[in-house]
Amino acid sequence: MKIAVAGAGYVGLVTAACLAELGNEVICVDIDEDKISSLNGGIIPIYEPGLEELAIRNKNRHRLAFSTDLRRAIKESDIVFICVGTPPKENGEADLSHVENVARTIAEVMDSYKVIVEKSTVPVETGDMVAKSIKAYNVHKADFDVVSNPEFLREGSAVSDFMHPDRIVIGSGSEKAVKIMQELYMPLNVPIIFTDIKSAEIIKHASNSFLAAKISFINAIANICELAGADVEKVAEGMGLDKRIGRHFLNAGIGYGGFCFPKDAEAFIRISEKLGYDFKLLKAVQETNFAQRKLFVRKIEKALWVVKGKAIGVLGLAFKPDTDDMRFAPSISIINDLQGEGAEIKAYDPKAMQKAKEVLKGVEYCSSPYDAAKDSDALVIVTEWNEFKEMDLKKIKSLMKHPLIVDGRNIYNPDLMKKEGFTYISIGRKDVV
């Protein structure tokens, strides 16, 4: 099939790549021309575990290409993908100016049919929206049918994530457009659910917002383990266990990051005020969520007892491994407010790093978790890199001013840093000191 993606970020690249790699013609659509530019020079502008040899072989094999412009796009594609930013306004709802723009340049240009694919993270009557807009200045007259399929990718993982999925989930009141997207995806030969379209957008919203619930909810148990004296590891794989619970997500640490899950939780709540209803439960899990940050914050200052002029270490930037996305880490709170108490902030990143001085000023960065050690009164981890895990802790040790770890993701089995001669505190477990 001949597919327009519209928006060349985290979704629409991947997207357009592995779209591409199931046999598809593929034109990825951006307005930065520099973005697009260096796509076509083979540079990709984000981390993505495999993403980058997807794009350039496919893109060597003539499946896949990069233009600025959309109009050209759309005449020439079959199913458009909206694939834009819907970034959070200053009230919590979703930005939609960039779906509008595309929308409405879909209407303008179409001359035979189209299946416009809601791609992007939109509130739940959006595609309605779409519709009428398209209607509105459909130039030509010509057919088209909206979809929503709404995508469930992990940064770190997203290439996975589209070629293995769990399950498709495609909202659709057209027979024509369900066939076409049943065909569409019948190489990945999994689930799909098909539904109607307000049933699609929102179950994108309240899958995101009820896996932010878990994790709020496992720190909040590990807060109460802490002042139990309990393990909160034990107790995860305790409830882990039950099927009806899972594992998954039930790892105690400081809080979900990233632009996703806080975008969407608070968008979820501002969509349901919008529809009549008070999502008390969800305002919970973001006050769980932020709280837990200074927790961790209050963990060092007590450790430390003066936290002014002391070297701190910090270990991870990106809100989570296999990703140099800064966007809502929640190393960006806890490094400010260490430096709001005056400490020195030495940090390392094995790939944010060049993001993270864009927001995170007066840190001095450096070129490995030793160097990060070096003369440091503590070290943080804040991410929980493999490459964190595997370090020689005798080395670390030697390094360190004092041999002090605060651990904000429990990579570290407390019995064996109490051997290699560390004081050591994690979540929810009892400290080592």
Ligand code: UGA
Contents of the next structure:
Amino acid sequence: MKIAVAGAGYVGLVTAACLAELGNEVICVDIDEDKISSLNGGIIPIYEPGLEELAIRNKNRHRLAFSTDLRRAIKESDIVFICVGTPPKENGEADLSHVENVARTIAEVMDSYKVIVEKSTVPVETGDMVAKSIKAYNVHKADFDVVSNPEFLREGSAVSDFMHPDRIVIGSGSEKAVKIMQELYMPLNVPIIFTDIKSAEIIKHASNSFLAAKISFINAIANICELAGADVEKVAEGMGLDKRIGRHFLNAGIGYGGFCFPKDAEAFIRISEKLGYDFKLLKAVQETNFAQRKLFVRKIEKALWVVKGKAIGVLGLAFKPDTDDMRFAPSISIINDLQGEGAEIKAYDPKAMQKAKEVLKGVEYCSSPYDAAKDSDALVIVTEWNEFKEMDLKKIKSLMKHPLIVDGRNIYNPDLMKKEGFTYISIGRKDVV
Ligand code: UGA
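Please move on to the form predicted in complex with the named molecule, as the form predicted alone is already shown.
Okay, now the whole complex, with that chain kicking things off.
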């Protein structure tokens, strides 16, 4: 099939490359000329395992092209995916101006039947608005259908998530559009849920909010474990073996970050409010999440007693491993708070340092975890990269001024840390002192 993907951001690029890999002819479009010329030169602007290889392979086979010409891409396609950004406005609502722009361009250009697929995370009822807007500006009076097909990709495993999803959601009121979408996703051979547009939109909000709630729930349990002298890792294991609960997203830590959960939960709270429902539960999920970062800083302060003038090595800056994404990363507020107390920060991240330099100033960026540990009064684990799990702890200890590790991701076994002679403070477990 011939496909146009509007938006060469994280979702658009992954969608375009994967749909090309499935044998379709895809044009991925963005208004950012520099980005498109980099992509045409084989440079992928984000770090996402497997994406570069996939994009280059399909580009060389002429199944994937990058362009700034949205009008041509729409004209030449059977399906148009809307994958443009929906950044938060100041009040937490999603800004839909990019989505509306694409909808209007589609309306002005299309002169034959198109399936318009809403893939960006958007508030419920956006599908209806897209359809209304296209109808209003439909210059050639061409036939079209709008489909909601939310993405469930995780950064760091997006390509594999696209190729092996748990489910595909297709929300549409048109049999014709459903058939086309079904054919498109046939090669993936996974369960497809067919529904109306609004339910599809709510499936996306509800899924992200539920996962966020799981994380805040286990973080609240971690705090209770600390007070009671229990071990949250064991508690999560014991809960997670119940199939109704499941072990995924029960990792206690410093709370969720990234461009999805914090913004999507906020947007869902606003959407619910507009619809007339006060979503208190989700508000508490967000509050618990942000309090968790503050509690982590309190732990560091308590362990150091006086923070002013102390050198703190920070391991991990990205909001999670296997990505260079710094958007809404917990590391930002944690480092800002510690700098506010007068700490000197030495930081290391395997992939995110370039992006971190744009948002975190006054930080000494290091070449390795050992470099960050050197002469530090404390080492703080913020992102659970495998590289940190495999560090030579004896070497780390010998390099530090004082062998103190405050671990926001519970990557080490407390018994091992005791044996290695560290003061080790983690989340929801007894301190090793
Ligand atoms: C999330 C969802 O998992 C995807 O399904 C969805 O498509 C995506 O948002 C989106 O809406 O675009 P992502 O933000 O890439 O994906 O990352 P996750 O792996 O879900 O992690 C989110 C945050 O939760 C991270 O900060 C992570 O460290 C944290 N987390 C995750 C925990 O603190 N504990 C856990 O047990 C799991």
